[in-house]
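As structure tokens, one chain now follows by itself in the form predicted alone.
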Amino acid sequence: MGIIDKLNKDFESRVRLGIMSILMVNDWIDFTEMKTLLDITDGNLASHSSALEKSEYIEVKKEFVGKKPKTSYRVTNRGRAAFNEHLSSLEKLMKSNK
């Protein structure tokens, strides 16, 4: 298996890649927020969170402030180790071509 095999394909995406950059280093985070800081759209943002947290990376929370929904995100066990393990895979590949 070569390093490029080690990629993990759910991080392929920017937006998931900006997704996980932002939760593996904030404890949880709210939709309005990542999606301003990744200037993206609603649906954009919904989808690609629905994928990660499929693979079990994220947790999404739902929840009623007042009479006005929230949802927020954060990094589970397991994302942060699979997002570790792509970010040092990306790293090996760098490092080969010198």
Second form
2 protein chains.
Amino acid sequence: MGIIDKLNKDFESRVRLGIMSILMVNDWIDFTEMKTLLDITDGNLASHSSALEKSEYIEVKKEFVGKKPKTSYRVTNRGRAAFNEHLSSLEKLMKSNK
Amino acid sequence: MGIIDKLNKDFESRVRLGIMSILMVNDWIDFTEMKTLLDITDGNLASHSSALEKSEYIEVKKEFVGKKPKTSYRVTNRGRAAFNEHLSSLEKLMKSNK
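The structure above corresponds to the form predicted alone; please provide the structure of the form predicted together with another copy of the chain.
To see the whole picture, the full complex is given below, headed by that same chain.
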């Protein structure tokens, strides 16, 4: 077993790290807020959030506000647990550097 | 500017995080040792180490030991600085989670 095996591949990309970090300390966050916080394109956010949804790490809610569609995100319990595990593996790897 | 912009894309993959972590606390490490520590395939190590070499984050030395070719890796000053910066950006992102 290698020293990186406990790092979760689903969280490798910095966009996904960013999405999860934001959702860990917020309840529902909508598409526009998320895009602004991360400073990424619509397509980039759509593709990474859909990957995280597929792994059941986040929930996606679609609704209409007036005539405008609105997409929001929230972390799931499974996502919270997986992300905490990933962070503690990262911390261990970093500590072994010092 | 988004909260993930300071994360270095060259270090996104967990294999590269692993390579850098190992080289931060060692001098030259050879191919076989590295492969064993990370528990990855030859091709995987070759492709990620070559990407890190291209960014001048690591040096690659090829020599013969008897009749056997031997490849070794060492971090560069540039790589050490970039990795430290990446780690401190990661730490900041994590702290904002808690």
